[in-house]
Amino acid sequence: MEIQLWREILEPYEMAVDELVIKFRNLMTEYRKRGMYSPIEQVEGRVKRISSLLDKAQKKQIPVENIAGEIEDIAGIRIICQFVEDIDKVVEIIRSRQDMEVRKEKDYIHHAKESGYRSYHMIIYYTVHTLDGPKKLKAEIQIRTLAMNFWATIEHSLQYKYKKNMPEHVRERLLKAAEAIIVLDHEMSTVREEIMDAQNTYSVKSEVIADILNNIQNLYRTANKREVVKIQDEFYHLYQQDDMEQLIRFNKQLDIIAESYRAQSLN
């Protein structure tokens, strides 16, 4: 096949990679903009390489002209959460949305490979709208916690170097680092709540600061500079205070002055 032909058939799905990417991060920041927890702590895409590809496919037998067809993870999406509990939330995000529609489901994390590998995998059709109109494509999302993620990552460099055919002793030192990892998992869902609870304070508290901080930029244009500067002090005491409640109710007479403000300046 002419590498032109490779470029067109690849750019839909460099398409949708790019705004699977973008609406999934959009959900996250969504999520921490309303003071929740977000089940999604990263998101990562690429466009399987056309190297790639052809090794599948020459490993699958599937011809050429037929790879776009039968190979599901030309476009991949990977959604990392904190938490294993975080993965259902995840996969019912998915399930019910209406840009994506699942066509297959694979639980590896209640039915490891026999590596030790574990992730939730979804096979979506997914939509995009090119200049020769929409193309319906399939598209893998993988889902797996931070640990999880962790050993994949590493597993998968092991078996790129070597070849497929890993030594023994390699191969059990992984499986334990697998168990090792489920552990870890486990261990940190006993601690979840506290965790969340902390995250939460935190983002909490700079979504706070971030508006005091803007509405003092914009005083400077509009108020008296001493008033300004007294204000800044203020925030300064407080800060050091540490009083989430304090800065809070600081932050809302702060919105009243910088409000008053506004509408002195459009008179």
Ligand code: 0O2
Second form
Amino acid sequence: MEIQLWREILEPYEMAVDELVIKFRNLMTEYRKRGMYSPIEQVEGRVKRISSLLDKAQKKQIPVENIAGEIEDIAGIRIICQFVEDIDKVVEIIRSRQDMEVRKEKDYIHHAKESGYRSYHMIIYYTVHTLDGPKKLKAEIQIRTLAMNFWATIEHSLQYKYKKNMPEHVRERLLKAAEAIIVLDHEMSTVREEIMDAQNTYSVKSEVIADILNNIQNLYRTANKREVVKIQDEFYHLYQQDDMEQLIRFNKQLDIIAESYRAQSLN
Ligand code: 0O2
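Form predicted alone already given; the form predicted together with the ligand follows:
What follows is the entire complex, opening with the chain shown before.
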């Protein structure tokens, strides 16, 4: 197939990957802005390279002209979670979305592959709107924990290095490492609540502090400088005490003061 034709085929997949990555990253942002724990930790996306597409087509005996119809991971999204429990949550989110239609699910978490590979895969239909009109495409979403991703990345490089001839001792080591990953994920799940709590507190604190600093900055423009310096000193004092409740109360008072100056400047 001509390079130009490949470009035409792959372009809508690039659009799909870009859009899907943004949509999942927006979800993360929404969770964090609401001071909630995000089940999504990282999002990556890629369009499969032409050489990988040709390799896969050859391996699966797919004629080149059928690649777009038969290879389901031309557009690939990877969602990384902190904990195994988060994977179920992300699967639920995807199942309930109006802009993604689930075609197939593969649960390699409960049914690991022979290699030891674990991940949850969803093949979805996703529509992109191009200059030529809407195009309904397939995309693969891989959902896995940070630990599973670590294993899969290393194993993928070794597969690439050894092609089909991975030495037995390397294969065994990888299987052992895969078992260790299961134990690690399980151990981390036992402290999940505490970790989630700590991360939530941190994100609420940074939002409150950003709010306070913003208010102080605005007051510098409208209020008496000496007053603002006093407010700023009070803030430093509270900050050093590291008492969240006091900081929240201080922020509320500051909101009222800032609001009154806004009203004054309108008058
Ligand atoms: P790449 O280079 O990552 O893109 P099938 O449904 O079985 O007919 P397919 O597409 O092989 O067809 O499905 P499968 O087995 O779910 O694999 C899809 C992708 O999952 C692979 O894409 C890999 O990215 C990943 N994967 C599957 N098995 C393994 C494994 O044992 N180790 C690692 N590291 N990743 C795996 P590609 O195109 O094979 O590879």
